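Next up is one chain by itself, shown in C-alpha cells, the form predicted alone.
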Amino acid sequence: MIKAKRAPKKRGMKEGGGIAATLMLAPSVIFLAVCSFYPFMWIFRYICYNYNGFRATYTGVRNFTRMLSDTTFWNSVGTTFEYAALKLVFIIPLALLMAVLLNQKLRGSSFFRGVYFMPTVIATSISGMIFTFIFATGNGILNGLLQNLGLIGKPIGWLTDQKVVMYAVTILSVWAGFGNYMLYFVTGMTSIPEDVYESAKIDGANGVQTFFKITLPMLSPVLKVVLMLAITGAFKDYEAIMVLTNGGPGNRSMVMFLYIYKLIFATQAGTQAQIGYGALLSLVAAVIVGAVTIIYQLVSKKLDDVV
C-alpha cells in the first residue's frame, strides 16, 4: 500500500507556526519600536537645535562646540568612570561571596536570600532616603555608631564632604544592587554537579582550592553575563545619587546621566529646559557606554581564548 503524502500538511504547519510566532513576538517589537527606536529618533532630531519643550531654534554645530568647552560634562564622565570601578571592585566579590554561603545549604538560607534581595525591590527614592538619614552629619546613624564604638573623633561629612562623598554614593549602590548578581551567582552554582565537588573532596581539596579550581571556572559564563550587567547598570545609574546628593557637593558626585536629566528637566530654579544640548549629551554617553561594553566583551573573548 502507498502511503499518502504529508507535504502539504507539514507546510501548511510551518506556516502556521510562523503566523503564530509572528503575533506572538509583534507586542514585543511595538513595544521596542514605540519605548527605544522612537524616543532615539526623536532625541537625534534635536541635536542641531537648542529646543526648551515649546519652540526649537536651530544653532547648527553651537550645541556640539559647547560639549567640548563644557568642564561640567567631562568631569562628570570621569566622575562616572570613577563611580562605575568603586560600585564593580565591592559588589561583585560580595555578590560571589555571598552567593557562595548561601549556596552551602544550610538552614535559614533561603530567608537570608530573601533578606539579600529585598533592597533590589525597594524603590530607589526610598532607599536614596533611607540613606540620607544614614549619612546625615549631626544626628546620622553612621557617624554616631562609629563614635560609639571609638573609631572616629567627630562626626563625618558624608553627603558633604568631597573626599568622601563618593564613597557613601557607592554603598547605598552596593546595598541596593549586589542581591540581584547575588542571585545570579547562585543559580549558576545550582548548575554545576554535586559528583564534581564530591571527587573533590575525595582528592582532599579544601574549600579554597575547589573554589579556584572548580566552581569559579565554571561560574564563568554566568560571571562574565554579571559582569557585562553590572558594568552597563553602573555607567548608567543616577537616580539613587540624585535623591543622595544630587550631584553634590560641588558636582563631585555629578554622574553624566545625572548631568543630563538636570539638563533636559531643568530641575535648578531658574533654569531652562535644554534638550537640544542635553539630547546630544546623551547620545555622546550612549557612545561611551557602548564602547566600554564592546572593549569588555573583546576583552573577555581574548581572555576565553587564551584559556
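Positions refer to the first chain, counted from 1. Please read all numbers here as calculations on a predicted model, not as lab measurements. Rigid core here is just the name for the largest C-alpha set that superposes within 1.5 Å across the two forms. Compared with the form predicted together with its partner chain:
Positional change of Met24 between these two forms reaches 2 Å or more at the C-alpha, relative to the superposed core. Relative to the superposed core, Ala33 undergoes a C-alpha shift of no less than 2 Å between these two forms.
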Contents of the next structure:
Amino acid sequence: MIKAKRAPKKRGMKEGGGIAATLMLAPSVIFLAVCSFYPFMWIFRYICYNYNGFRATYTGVRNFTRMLSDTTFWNSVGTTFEYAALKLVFIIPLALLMAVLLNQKLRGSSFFRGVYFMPTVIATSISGMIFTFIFATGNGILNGLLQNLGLIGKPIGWLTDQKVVMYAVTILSVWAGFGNYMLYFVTGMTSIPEDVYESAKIDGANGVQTFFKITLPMLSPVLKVVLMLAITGAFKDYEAIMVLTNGGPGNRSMVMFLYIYKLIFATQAGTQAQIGYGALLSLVAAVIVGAVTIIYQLVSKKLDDVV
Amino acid sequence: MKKLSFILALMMAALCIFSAVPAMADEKTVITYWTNDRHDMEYLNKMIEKFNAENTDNIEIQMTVITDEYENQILLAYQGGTAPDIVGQSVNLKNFTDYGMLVSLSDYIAADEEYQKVNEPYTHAFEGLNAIGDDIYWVSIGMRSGVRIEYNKALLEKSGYTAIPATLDEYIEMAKTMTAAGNGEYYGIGFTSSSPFERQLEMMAQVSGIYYYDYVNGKFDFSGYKPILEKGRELVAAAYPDQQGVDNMRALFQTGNFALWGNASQEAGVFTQQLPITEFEWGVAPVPSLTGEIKGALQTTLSKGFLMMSSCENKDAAWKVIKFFQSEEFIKGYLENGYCLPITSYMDQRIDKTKIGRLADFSLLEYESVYPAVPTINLIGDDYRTTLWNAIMGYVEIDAAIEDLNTRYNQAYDEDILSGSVKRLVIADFDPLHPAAGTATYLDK
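Can I get the form predicted together with its partner chain as well, since the one above is the form predicted alone?
Entire complex below, previous chain first.
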C-alpha cells in the first residue's frame, strides 16, 4: 500500500512534475503567506507592546496581567456566549422552517426566497441604523405597532433597558442572517431524491413524519456545516451591534469583538489606540471561538456515531 | 562638415532651451492638503480655486477630504512616502510630533508680522493641543463654543419659565415641571446616546470647578463628580424616555418633543439650515452650575488649523498656502459664513456679525477657555464619560464608579509613565478659571 503511494510521487519528480507542481502551488502559497500567515505573526509581534500605530513600547507581560483583571473584557465574553446562544436558538429553526415551506414548490416561493435572502446583502451598518428607528422607545415603529395591537401598555425600551436589549440585538441578527442559512437548507433539500419522498408517501407517511424521518436525516451533512458556520459567525458578530447599541446600555450588549474594536481604534475619549493589547485579546477570542468549534465538532461526531 | 555639426548642435541646444522655457513656466508647485472637515468644503473649494488662479508664486493647492480613519490614513501615507504637505488639525499632536511627522511653524510665525496680527498665535498657543513648549505646530482660525442650553421658549412659557436658571437644582426642577406638564406629550429635557455626559452634565461640572484631571498634582481625580452624578439621576428621571443618536434627538427637539437640549455652537447651523425650527422660538443660554457661581472655565474647542508635514518638499510654498488659509480675507469669509466663532480680538472686530446669524447667540463667554491636553493613556474598560453616564443611569453605583475610575485611570497612567510611553503633566500654577494660563511641566515619574 505504502509503496503504491510513494511510487507515483518519485515518477513525478523525475519527470519535472515537482517543478511544475511547485510553480502551480507558488501563487497560492505566497498568497496564503502574505495574507494569512504574515498578519497572524504580526498579531503575535505586538502582544507584549503598547502600540498606538506610531510608537511601540515594550511592556513585557503587562498586557497579560491587564487582561486577567479586565472585567469589561471577561463580561463581554459572557455576553458573546449569551448572544450566540440566543441567535442560534432562533436562527437555525427559523431558517429550516422557511426552507421547508419554500421547498414546497408553491406559487411565489422564488419571490419569497429572494425577499428572505435580501437582508443578507444589505450592509450591516445600514440594517443596524434602520433597526435603531424600529426599536426607538418613544417614536419607534415596533412599539407603535405593539401598542396599536394592544399587546403592550407602555413603550418598551428596546435599546435602553438592560433587561431587553439582548432580545433587540438578537432580532436584528436573526433577521439579517436567517435568509443565508435558509438558502443552504433549500440547496440541501433539492439534493434529496424525489423517489424517497414518493416511497414515504406510498407508505402513508404524513408531512411531519416525512420531515423528521427523511428530510432531517438526509439534510444532516448540510445541517452540520450550517451549524458550524452559524456558531463561528455568531461569536464574531459585532458590526450591527456597534451601530444599534454600541455595546450599551451599560455594556449589556458589549460582545468581545466590539470591545476589541473599541480598544484598537481608540474610540473612547482620552485613550490611545491599543493595538498591542487588542492583538492579545483577539488571540484569546480566537482561542475561545476555536475551542467552541472543536467542542461542536466532537459533539456532532458523537451524534453521528449514535445516529 | 565640422562647421555643419557645430551649427546643428547649436540649433539643437537652442531648441531644447526654448522648448524648456514655457514648460518650466507652466510647471506649478503643487501643495497637497488633506482635511476631514466636510461642512466647509464649498467655501474651501471656492477660495482654493481663487488662490490657484490668482497667486503669483505659481502654487497650486490640491485639497482632499478624508472622511474615515483620517489620522490612520495620514500615518499610512507618511510611512509610504505619499503624505500630503499640509493636514487639517484633527490629529493627535503628541503622537504626530513624537513620530517626527510635523514641522514647527514657530520660525515662520516669528518672521511674519501680518500673520501674527491676524492670528495672535502667542495668545492662542495651548499646551498639547497646538503647541508643545515653545514650538507652535498650528494656530486655529476660530473656535467652537462650549456647550450651551438650547431651549424651546414656548414649552418653557407653558410652565411659567422665561429663562434658564443659574443653578443645577433649579434647572432640574424646571425639567421636572415641564415633563409633568407635558403628560407624555412632551418632556422637560432630552439626552442623546452619543456621549450624553459630555453634552450637558460634564460642562455643568466644569463651570462648578470640577474636572477629571488634577493638573496641580498630575493625576486623575473623579471624586468631585459625585454631586453632579446624583443630580444627573434626577435629571434623567425627567427626561425624554429614549436616548437616540444626535440627529434623531435634534429632530425630536425640533418637533417640540422636549424643551431642553445641550450642545455647542454647531447647533446654530443645525437648527437654521439642517433641521430649521419654524414652529417655535428657541433660545440659547449658558449651562447652570451647582451653586450658580462660576468656579471653573467652560471648555471650548479649537476649530480649524493647518499643520505642515515634515515630509513636505516645498516648505516655503506650503507656508505661503498656510498664510493664505490664515489671511484676513480667508478668515473673514470663513467666519461670516458661520463655520465657527472668531478666536482673535482682531478678527472679532473685522467681521460683520449681522452675517453670522444665530451663531451670534453662541458668542464666547468670559469664562470660556481651552484646557491643556490631558495625556492620552492606555486604559482598559470604559472611559470616564461612559462610566459616569452608567452611574447616572443606575447601571453602577456612584461611589463604585468613581473609585473604579480613580483606580483604572491612575493605574494606567502610572504604568504608561513607567514604560515611557507618556509623561506626567503637572501645572503647579493651574487656575481652573484660566486653565490655559499655567506653565506646563512634564515629569518622567
